[in-house]
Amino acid sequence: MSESWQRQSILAHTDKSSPLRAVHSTGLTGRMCVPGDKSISHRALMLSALCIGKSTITGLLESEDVIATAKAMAALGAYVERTQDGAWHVQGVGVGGLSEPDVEIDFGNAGTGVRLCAGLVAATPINVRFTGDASLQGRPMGRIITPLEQMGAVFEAQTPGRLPLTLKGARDPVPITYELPMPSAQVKSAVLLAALNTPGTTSVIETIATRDHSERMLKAFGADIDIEMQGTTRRISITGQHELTAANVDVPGDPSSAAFALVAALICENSEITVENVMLNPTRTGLIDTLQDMGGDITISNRRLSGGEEVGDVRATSSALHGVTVPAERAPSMIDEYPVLAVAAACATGTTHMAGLQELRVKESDRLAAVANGLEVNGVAVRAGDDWLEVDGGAVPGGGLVATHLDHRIAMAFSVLGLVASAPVEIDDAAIISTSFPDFIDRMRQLGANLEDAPGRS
C-alpha cells in the first residue's frame, strides 16, 4: 500500500491548542535519533520533482512543514508517494515541466517551503497562488520577490510582500547576478532554483557564508553549477535549462532538532545524552561550537559521509557552563538554535552576549522578542536590542507562562528551560511542535524529561 498526493490540496496546521508543563528533571540519559533535517527534506522533494525519472528519499522529515512541500510538488504535477517502509518516491516532470495547479497552495507554517517553491516556479510560465497560516502570512516575502522579479516573475498581493500572493512565472526568464543584501540561504536557494529553467548563467554572490545544502544537492542531481571563492566571498553560478537526473537521498538527522536534547543534557544534573546520525555540515555546527566555548562537554564520534553530508553521533554530558560573547559572524550557522542557546545561557555563570540576530525578527515569530519575553516571565534577567540579545545566567526561578506565537522552536526551547527551573514552566501551545519534530515530547520523556500535559491558563 502507498499513500500519494497527486493533485491534492496542501495540508495546513489545524491542531487545537495543546498546553504543556515542563517540570524540574535530573538524570536524563539515553540515545536518540532526531527527525531528518528539514532543510534537506524540503530541497530533496523539490529537486526530485524537477528530475527526469524517479528519485527515492529515505529519512525524510515527516513534519507538517515538509508534508506541505510534498503536497505542493504533487499539485505542480510531480507524482509523490510514501510507501509502508517509510521511503518517499518522486517521479519528476523535468526542468521547466511544472504544470499550473488547480488549487491554492497552502504552506501552513513553512517559510522555507514557500520561499524555495516561489523560486522553483518563478522561471516557468504558470500562475500559482501561495498562502499560509497566520504566522506565515505575517512573514516578509520581499527578500525573494526582489531578485525573482529581476528574473521576470510577477507577484501580486493584497498586502505587498506578504502572503497570500499570486506568482506569475516568467515566460522568458532572464539570468541575473545577485549579491545577497543579507545572509540568507532561503534567498540564495530561491534564485538558484529559478536559475534552473533560465537560459544563460545566473550567479548569486554571498559575502557571509550561509548553509550550502542547495549547492550540494544541486550538484548531486546533476545541475550545471560552479562555486568560486574570491577571498571570503562565494560566487555560486548555475547555467540553466540543463536536465537534472533522478537520485536517491538519505536525509541525515537535523542538527536544529538535536539541539534541544543536547542542551537539556548539559544543563540538567547527572545527564548524558547521545544523539545519533546528526548532520555536521560546517555551515550548521555553530551551536556545538558555542556550547563548547561555554564549557559544554560535547564529543562527536562515528564521523562519516552520508549523501554528500558529514554526519556523526553527538554526546552531551552535564556541564558547568559559563557566559561567552557569541561572534555575529557565527549567526548564519546557528540562526535556528538561538532560542535554545538562550536557555543554555540562562543556566550559565555570568553573561552571554549574542549579536547579529536581525534574522530572528522575521522567523515564524519575532523570535528575538519571544525569547526575551519567555526568559523574563521566568525570572531570567535579559536585555535585547534590534539585533542582539544579552542573558544573565544563574538559577532559573521559572513559574511563567510562555507564549509561543505559533513558533515550534520557542515551544521546544522553553520546554527545556522548565527542566532546570525551580518552578514548572508552562508552554501555551505545544501542538505547533509538530511542524518540525512531531514526536519531540515522547522522545524527551523517554530520556527522563518531566513534560506534562497542562490544562492551560489565561
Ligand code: S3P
Given for the second form:
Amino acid sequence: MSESWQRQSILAHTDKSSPLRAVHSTGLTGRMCVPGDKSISHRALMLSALCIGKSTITGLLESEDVIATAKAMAALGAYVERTQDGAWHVQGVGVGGLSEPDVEIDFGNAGTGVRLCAGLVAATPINVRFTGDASLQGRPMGRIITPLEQMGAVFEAQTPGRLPLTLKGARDPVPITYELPMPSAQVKSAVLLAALNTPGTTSVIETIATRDHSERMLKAFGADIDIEMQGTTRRISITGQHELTAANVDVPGDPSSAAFALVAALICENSEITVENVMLNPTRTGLIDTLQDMGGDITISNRRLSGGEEVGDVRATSSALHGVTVPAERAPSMIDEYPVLAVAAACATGTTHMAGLQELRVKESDRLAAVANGLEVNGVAVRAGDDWLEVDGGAVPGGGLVATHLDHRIAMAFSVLGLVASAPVEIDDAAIISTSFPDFIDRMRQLGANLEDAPGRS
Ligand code: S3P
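To complete the pair, please output the form predicted in complex with shikimate-3-phosphate (S3P); the form predicted on its own was given just before.
Following is the full complex, with the preceding chain placed first.
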C-alpha cells in the first residue's frame, strides 16, 4: 500500500453506536448526488489489482465496505493510491500475480468484498485468512465455498461455512460449469473471478438474471468472456490465464443509495427532489418500476452512457401511493431495496405484497425480520412468511425504537419512515450507515429532512 494512500484519512470510523431520531418533515427539495455504486466500486478495485499497468478509478464509493476492499488489494500486492482530487490509481500485479498477505484480511461488514475476494484468490496458490464483523461472521459462505472447492481451492473454518476462514488457493485450478443454486451476483462473480487464473473455460449458468456488473467490467478490462442466451438462461464463460489490460473506470451513482431520497420525496408532502447521475442498469431498477406501479411520480431525464453503464437524473415528487403485488421475478433487480419499499408501502393506501424474498434472510441482517419488527414497533400492520412480506398502508403512528442489527439499509430505511410518522422514529445505531453511504444524514438534511442525533434509549 502506498504511503500517500495510508496518510489519507477518509474514514470517520467509529466503533461507538450513534442513535438517530427521524422527525416529521415536509417540503423536501433540491438536487443531490449519491456516492458511487458499491457493486461497481468493489469490482473496479479488484479487476484493476489483477491488471498489468495502472488503472484509474473516479467516483469510487469511499465507504467502509469499499475501503476494506482497497486495503485487501494492497495486502495482496497491488499498489493502491488515492490522489488529492479523489481519483484512485491501482497498479495491478497481473493475472496469477497476487501475493500471500502477511495479515488477516478483515472485510468488516462487506459481504460483496469478502465473497468476490475469495473468488479472486481461489485459483492462486496462496493462503489467505478472511474475517469480518459480527454481521458478516453470521452470513453463509458455503455458497461460494462449494464452487470454489470444485475448482481446487480448500477452505478451513472453525465453524463450517462461516468466517473467519482460511482459503488455500488452488495450485492447479480446474475449470467448472456451475449452475447457480440461488440468484446471487456475488456467487456468480466469485466463480468468474476465479476463472481468470484457471486454464480452460469456466462457465456460470444463471436461470434468473442478477446484476451484470462483473460481466460488463470484465469485458472492459479485456477478459476472454462470452455470454450466450438460451431462452432466459444466461451462460457466462471465461477462458482463463489471459492478461487483463488496465482501464479507467468512472463509477456512476448508486441506485440503492438513491432509493432512500426518492422514497422520502414520494411520501413527504410538498416535496420534489432530483438525484443526479444514478446508474440505471436494468438489473438494478426494480424499485423504480415498482414505485411507478404504486403511482409514484418518478421521471428520468438526461439518460446517457457512462463507463459502459446507462445513467440518468431521477426526479421524484410527492405522490399518493397505492399498494401493489410485487412479483417474485422482480426480486433480483431490487434485492437491496425491500426495506425502503416496505416504508413506501406503509404510506400507501391498501396492501402491498412482496414475494420471493428468501435471500433477504441472509443479508447484513435477517432483513425480513428486521423490516417486520421495525414496522411493527411503529404501529404499521405487517405480516411476514418465510419468503414474503405484506404491509398494510395508511397513517404511520411512529414512536418506536428500531433495531438495526449492524445493517446500514435498515438504518436508512427507517430514518425515512420517521419523516412521515406522527411521532419520531428512533434508530438504535446510525453509525453503520458509513459502510455504504457515509454522507447520508448530511445529504438528507440538506434536502430538508429532520434527522437529529438522539441520546440512546435503553
Ligand atoms: C451484490 C449482490 C447482491 C446484493 C449485494 C451486492 C453484488 O447480493 O444484495 O448488496 O455486488 O454482487 P447477492 O449476490 O447475495 O444477491
